[in-house]
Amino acid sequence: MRSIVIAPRNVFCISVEAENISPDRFAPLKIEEIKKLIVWQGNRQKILSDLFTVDGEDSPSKAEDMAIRLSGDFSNVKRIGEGMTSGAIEVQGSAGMHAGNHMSGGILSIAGNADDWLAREMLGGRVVVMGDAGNYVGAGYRGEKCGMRGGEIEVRGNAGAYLGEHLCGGSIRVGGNAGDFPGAANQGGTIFIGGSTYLPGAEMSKGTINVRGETKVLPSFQKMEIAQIDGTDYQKYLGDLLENGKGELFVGVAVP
């Protein structure tokens, strides 16, 4: 496994547009050809070893042989991870927006949270984020009929709001609350959210959302059957009923 190292040379201000930091952009290149990848800083181009120290193996490889670690503070580098086939990134600490954008395989760790726009419209692979997430994780961008198409992606904190809105398939799986409207136009795909959240599933007509904390629930869904679920009770809903959908919502049954 060929491995490169990434560090910040200094504390970004003005956030970095860094779409180049993937395994397939990588493989190909030798230290000095990585060197001089673009990015762009607000308005301002400028080669990766303007902004970033880099080091490692210097041999090219196959993207599914690329590991890159990420060392430092990110929460100002965007798009990390953009398209990436195969091949891992890891982020020792917190990632920027876009991270993960349209990556159809590979694994992508971050140690800390993650900003807005977390893997969206990604097609496969992994995603793992220790720490919490923004908001639109897994979702479309604006206009797109479709955001997450398949995948996994795991956020052991919190998440905030629209979590998988418009998802068309892969699952998504929160540890701890999420904010409003997860799951919304849903049109396949399953949610897991381990706390609580606002209104989930509004607009959807397929698909799966799992909430284990407290919520509230649309009038437009129809109240089901009690289901038990890895042996936890859960009170099963169907909609949205407005857009004849048949989707299910699952919410855990609080123990009196």
Second form
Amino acid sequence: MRSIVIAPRNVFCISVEAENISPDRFAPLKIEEIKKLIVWQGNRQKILSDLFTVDGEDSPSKAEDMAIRLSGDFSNVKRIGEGMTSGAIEVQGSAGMHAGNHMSGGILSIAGNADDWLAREMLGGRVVVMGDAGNYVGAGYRGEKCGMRGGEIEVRGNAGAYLGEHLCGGSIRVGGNAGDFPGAANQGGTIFIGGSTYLPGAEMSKGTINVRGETKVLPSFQKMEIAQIDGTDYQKYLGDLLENGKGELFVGVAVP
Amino acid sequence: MIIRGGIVYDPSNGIFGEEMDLFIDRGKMVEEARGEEIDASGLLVMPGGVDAHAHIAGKKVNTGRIMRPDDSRLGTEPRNGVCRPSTGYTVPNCYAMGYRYARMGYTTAFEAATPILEARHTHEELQEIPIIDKGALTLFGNNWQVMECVRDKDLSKLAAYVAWGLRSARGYGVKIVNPGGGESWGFGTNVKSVNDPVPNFDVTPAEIIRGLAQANELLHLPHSIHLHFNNLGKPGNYTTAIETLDLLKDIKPSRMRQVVHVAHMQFSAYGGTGWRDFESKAPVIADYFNSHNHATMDMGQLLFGSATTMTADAPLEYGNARLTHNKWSNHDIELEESSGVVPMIYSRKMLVNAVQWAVGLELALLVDDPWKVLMTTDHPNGSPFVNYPEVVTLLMSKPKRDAEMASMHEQLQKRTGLGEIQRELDWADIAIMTRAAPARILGLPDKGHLGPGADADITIYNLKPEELDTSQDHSLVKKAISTAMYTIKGGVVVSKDGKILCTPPGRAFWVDAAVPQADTDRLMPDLQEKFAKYYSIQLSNYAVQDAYLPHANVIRAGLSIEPLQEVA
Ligand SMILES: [Zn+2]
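After the form predicted on its own, can we look at the form predicted together with its partner chain?
And the full complex, kicking off with our chain again.
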């Protein structure tokens, strides 16, 4: 494993776009070359070392052998790990918007919270967030017909609205609650929500949504039988009938 | 400025691949000049490209942008030097349109469809497209006033309205889209043939088309009517195409040009009774064009990948939306038109798309006279204009066509005859189809050629036509014509090897046609009544003001300019 540590030089009041922080981009480069990778702050083009300290092993390696540790506050640093195909990024604090977007492999772990658009349009790999995630986890970006197509996302805390919008594959697991409209326009992915949420699966045509806690189900879902999953009773629904949907929605049956 | 030693293709002046020097003075081609010299020894030199049919400005283009933020992500380039930021692929922002045309060696492009009511928006966007000269065709085919004049067989009032409409829209020519169909769509139906009556108007598409063609020639307009057929995009629609063209056979052109230009012929050359037995009828259409001289066409070539369909043919777009389950915009333009926008992905694995791809190429290869066929993709309906080099190389290389067809549905060979066509176009054909013919068809005497007095719009490609085998080396050709070595616009180098050097504003052409005052006087009460009763705006706020065309180039036409001249 080749390990590299990146830390912000100061607090960013203007957000930074740092899609070059990725195992794939770092792997073939020496430390001095990594420092010269382009980042943008607002509308100003800069190099990585203008804004961050970069330390670690100097000799290039394969992407799968890269471990990048982001130490400090990255909550205003966007697009961390964009399009990564392998290797690991460990964010020790919180990560800014669009972290892990388009990633197809490797592991992105975030110890704090993740901002909106976490792992949007993800293709594969694994994302773990210990804290909360913002809106549009694993969704498709504006105008896109497909969000996440593969891989796994796990959010241990709560997630925001439109969790997994336009999901076309892969799975998302949220330990806590999810905001409004999880799994909207789901076309084949799997969502598990440990807590409660509101109006899951609107316009879904395929895939599965599982809500353990309380939720309001849209009237365009057909009530089916009671199903047992992992020893828990769930009320099963089919929908969204407005879209001729064959999606499955399971809602935990509250224990009286 | 002097351009030395290029291999020049200037078909309008009978020059086909001659080594010669070109001279430019104050933005015009001249016999002799001094100044800066560009060494073009052995390189391919042509007039600047002219695009006679593309959707580059106005409300439906902007609707496409609004509907497709996913598209805007595809073509982002940050600001750089003199360039403002670019976005988009099928529906680029205004700046990107100008830069991308210029990089490709194009210096003129016409927006193909603008309702009068939305012309102000079109001109606001055209003005923001840098570098290229432009103009906009004005929609008349579903207009209430037009249909009433046609119904009343009042040709002079119709001509007065067309002149007034062009003036109000600052428009260049008469565009007709699915005549009668757009109005029917207001009642949830469509016209199914040229003889199907339009609800509430007691006219047929055939009468609308003939009436507007007659008015067009009465007004002596530089361009002919520009027609998008009824039943466009439907299996079996080639019969509608032939029937419509036959309607116009006997009309005399008032200038040295066609009587009708057919927009994106590819979408109207289909056989079959449905999508299952969908097939090419390009040979029948090509035969018609080979045996008649009153019509020209542009290909409307379809290429695989992302496109955004946008047209005033609203019922067609409803069909597209139902077929693809994609996003759909539908729009009613008061007394004038309807329109729609639907994003589209064309796939080479889909037999229908593969047939459509073949139909466009067949048309261009089977029509003998290249002056009758323009190379277009009906941007962005068939493909974005940045893919013109792909179309050109397909037309120039049989091996390239064969390689493409080998990757498609095996049924394709049975549905089209493309595989048997041996013809490969040469640089003379391409110079005609992308420069000389569009300028002549539009009626732009200073465009598309390099004779004295022409606009000094010139493309120099980094390609030696005498050394390159366009049939075998098609990938080198494509690369060379994708990025011109020099694009010169109005005597100024605007792009060199893909880098934009300066961004002069282009001019906007429009046609001011004069009509007898008595005809206008008869017309105005009709219009006053319509604006009072139906329009959402006042008559006095309707016309586009000159402030929206700071670089206008007005072409005079009309009844009182010259007497009608019959062309032998
Ligand atoms: Zn068009």
